[in-house]
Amino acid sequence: MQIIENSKVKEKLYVEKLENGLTVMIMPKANIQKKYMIWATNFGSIDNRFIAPNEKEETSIPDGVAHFLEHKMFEQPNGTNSLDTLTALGVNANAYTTTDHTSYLFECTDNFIPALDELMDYVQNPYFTDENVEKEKGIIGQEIKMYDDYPQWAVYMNAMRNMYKNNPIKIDIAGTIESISKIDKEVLYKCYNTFYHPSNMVMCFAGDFEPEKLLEEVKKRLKSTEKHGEIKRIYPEEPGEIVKKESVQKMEVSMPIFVIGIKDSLDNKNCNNDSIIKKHIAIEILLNMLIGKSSKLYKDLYESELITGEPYLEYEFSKQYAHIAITGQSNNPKQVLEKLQEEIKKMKSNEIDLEHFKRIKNMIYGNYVKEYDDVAEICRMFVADYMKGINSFGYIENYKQVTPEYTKQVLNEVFNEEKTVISIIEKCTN
């Protein structure tokens, strides 16, 4: 196995590619009471056009099939479901999809093994019929549905389709009513075959392991010994310029929330692992810098009531998408987005302020070094990364490679007003 050792937070990564192409990370945590795994797949709400391995012609499939397949897979043939069956063991099992990976996993203190066979089992041994498919898409449906009301969500779709005007991120993970009709048992035995084979999925362990001994149960556990070839994945063409400015939905809320994007044109096809992981760290730096808790413009919007609380900040980003988002409650978020503004731009015409800089940096090394205290946040952040094409470790090995100069030019790069959008739901008006 190969050995990846992080002197900085005292960590080694066992890591093995199978002869099957399943990649299997282990991360032991010496005397920690607590085991977690996830196996994940490579397939996510915006893989919905693809060729199939030794195949020539183009599969095209409904929106929220991932998610719909992610459902399915708990459901066995005697009519148990592995959730609860892993639940009966003392286990906490759950799953969830994303844009680029569907994720199963558990929890446990105890039933380690036993959990493993499980979940082993029904990730490898799908059972999709006619009635069952149909009954999902009535739960589905109501999932839907839920979201459609639930304004945290509304007001991130609408800024994802505010900013995008192709790209597949701006579909709902779960897809609409009228999409998840029709997905049938074919399409999702057609998309369990093409995406879950072992060489398109990791596995990530995180707990008191001895990483030989594991990956001999998870090779005895094995169905698939063989090779797979290519998934080649199809992807629109996304314009570097954004859909519209801005958009106003009303739902029943107490205050406005809203979300400013700002769409970000790296293609990170092309970029190496470092500069990708440089650019995350130095963004993040910038977002708490200019509206992060320790901000000035954060302690004025919070004191003239124009913010009641500290804003969510993030840099979103795969191989086929990369935004900032930032998500906030406010009675006047029109007013927010013009003050971020002008403070980007007093930013963009003055020096960076060092110590501010210095000390948002060393905030950041800390939760990142934190991350490495709970062997959840371990596997979700080594998965989600090895998805991206990158090693979680390296935002601990380039931290230092982030100066005040390279920050102050992806500020200039990135940070622009013209691909900026804001999304808003207002209070329903009686």
Given for the second form:
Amino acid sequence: MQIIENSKVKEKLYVEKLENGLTVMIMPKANIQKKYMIWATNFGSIDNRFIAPNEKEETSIPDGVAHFLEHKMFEQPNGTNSLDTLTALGVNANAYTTTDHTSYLFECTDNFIPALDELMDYVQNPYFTDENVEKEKGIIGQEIKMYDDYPQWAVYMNAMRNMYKNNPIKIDIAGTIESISKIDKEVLYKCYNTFYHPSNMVMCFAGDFEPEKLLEEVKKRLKSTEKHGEIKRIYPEEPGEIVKKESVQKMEVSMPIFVIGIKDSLDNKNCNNDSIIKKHIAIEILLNMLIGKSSKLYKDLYESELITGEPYLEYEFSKQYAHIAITGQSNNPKQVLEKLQEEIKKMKSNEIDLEHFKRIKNMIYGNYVKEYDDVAEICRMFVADYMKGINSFGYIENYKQVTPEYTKQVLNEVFNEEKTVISIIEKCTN
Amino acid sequence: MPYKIQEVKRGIKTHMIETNKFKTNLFAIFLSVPLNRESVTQNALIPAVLRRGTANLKTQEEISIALENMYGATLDCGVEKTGDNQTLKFYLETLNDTFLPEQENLSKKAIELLLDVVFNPLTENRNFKKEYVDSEKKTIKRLIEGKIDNKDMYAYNRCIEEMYKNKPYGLYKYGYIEDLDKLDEKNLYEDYKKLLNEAKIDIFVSGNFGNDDIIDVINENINIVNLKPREDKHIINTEEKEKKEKVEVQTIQEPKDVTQGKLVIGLDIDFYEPDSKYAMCLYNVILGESATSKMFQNVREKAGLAYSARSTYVRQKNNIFIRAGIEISNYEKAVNIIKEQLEDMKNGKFTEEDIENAKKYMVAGIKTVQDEQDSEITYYMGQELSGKLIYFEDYINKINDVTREQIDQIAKNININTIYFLKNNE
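Other form of same protein, the form predicted together with the partner chain, not the form predicted alone:
Next comes the full complex, this chain leading.
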């Protein structure tokens, strides 16, 4: 196996690409009781148009299929459910779907091998019937309604819709009650056969493991598969411009909440990994310098009661989209946006404050190191970054190379007023 | 032993968890006092004011800069309801010195900063700074008003409030808006001084401190030297004190702007024996905590009524709370299915396998407590407040020793106290 070592966090990653195309990543963590694993496929909510290998026709699927499939994978032909089987082993099993991948996972202290057996068995053996698909619509319907009652989710999705005209990131991961009503077992099998091939998947382990031995255990449990052709994913053309600057929805909240979004260009696709990472680090530094806890703007906003606490700052990107999202709570979100834009202008016309820059950079370094304490966090991070074509260690390797000059350049390129949107959830008055 | 407790003075303890598993060191200070209506609001306000400035770092900005300079150390403050106590919590997490890009001694700096935040606030004319108190009163007001923002939690808190009307546990941990109005920089500072003289104080350090004696740093810190010994008045949190009376089931339906109904059912456990809490844990796992539980299997998997359907055991109060998010029109159906599950438990309709699975579930949970610094601290603090220390291994043994008869006995003594339903505005 290939060994990648990081001397700063003092961890090693063992990586192997198997003959069938599956990538396996293992990070041994001595003295930790918990063992964690994820098996993920590069199939998420935005992959809803594609040409399957060896086919000519395009397939277009209802919104929410990746997530629906995640729910149904646990069902077994003998009537049992793998979630029950894993739970009976004393193992904590789960699954989740994002925009670009679906993950099956468990964490355990004992019974690792029997749990590995079960997880690898159910992910490789789908079993869908008309009946079990119908029943799931009720459960997922309640999951969708649960999200409908979360103002945080509504405000985020509205921000996506303000930024993206065509990109499927603007649809809910779980779909809608209407869209899932169209899902049947045929579409599930079709997507399973297309996307659940080892060459489209990655496995990640963290815990007290011997990597070579573990790799053998994985190999033993892999079914033989035919070589898979290329999956052609079709994404609609997305204009550089935003859809609309502003949206307001009313819900029962005690105080308005907002997401400020800045749509970024998609040249990420053509960048190498290190340059994407550097850009990400620079944006994190900039966001913290602009509106983070020690910034002048934060102080002004807090003292004038325009915000109630630290806003949540994030740069989200995949191969298909990239944007900044700033989430917070305010009695006057539009004024927060105005002040932020003034601050961006000021920052653009001044030199970068070097002391501030260094401090934030150190803070970000600390945040990266902290990610390596929790085996669950490690697996999720390596899998999510893998889907973007990135190795997570790259953040710690590259942080030194992010200079004030480069950061200034990113500020000028990305923090564009024309591409800035705001989504607001206001109090309803009943 | 990697876990050492020392009494600094009467009512004040340090707790040291030595471990080299983590890249961070975690420091925590807890001030615990009995929960009551008179002081709940001021106690919620105090941490919010303290984090605004210390005598040395006078503004939030200065504190933030100091934290950023420590490679992004994080300071967290808050209040928690721990049974019939209210605990003010202060955490500071830093990188372990081993993982710094340049050699530095962060641990000492970190604990001193945290001690300053709790014990050495910025004052003006022997009061808190007025500006900070005024501003944080608004913050707490918003938190109280913000109760409604998370509908699941709102429903859960409302059910507890109805079950514990006019009792300490029914209080909201952030207090009450009408009480906030009475607080100012003067009386809040008096309350704070009283709190420092009366609260049970526990200081936790977890991590790898090399050769430094971090406990000495605490003992010799002027803030700690200045504290007086105190009579510890906190309420010992044990299930044995929770005598339940059979009550008529109260049913409450409340309309709000929701698309999904939130059902919460509060159960009384009218039973206590030494160590019965282990059997209660298992009863709860079988009923509704795990994916093989009766709730998950019957409400979600068989009936397809819910996505989320589970139960929680609140040891300190000898209660179980069942929670489910359901279609509003399915209320009757869901309540009936849940009642059937309780009946089945009473009639012993659970298998040996259910018990074994529940034991494995609990044991895995306990083992992994030690994999996270904050959950390990929370575990030991819970033991501290219950007045007896049980190590992880003993805990696991006691779980494994539970018999079917013990679970049966609990099942027969469980009664519904309150059925609360949050539904839509009609």
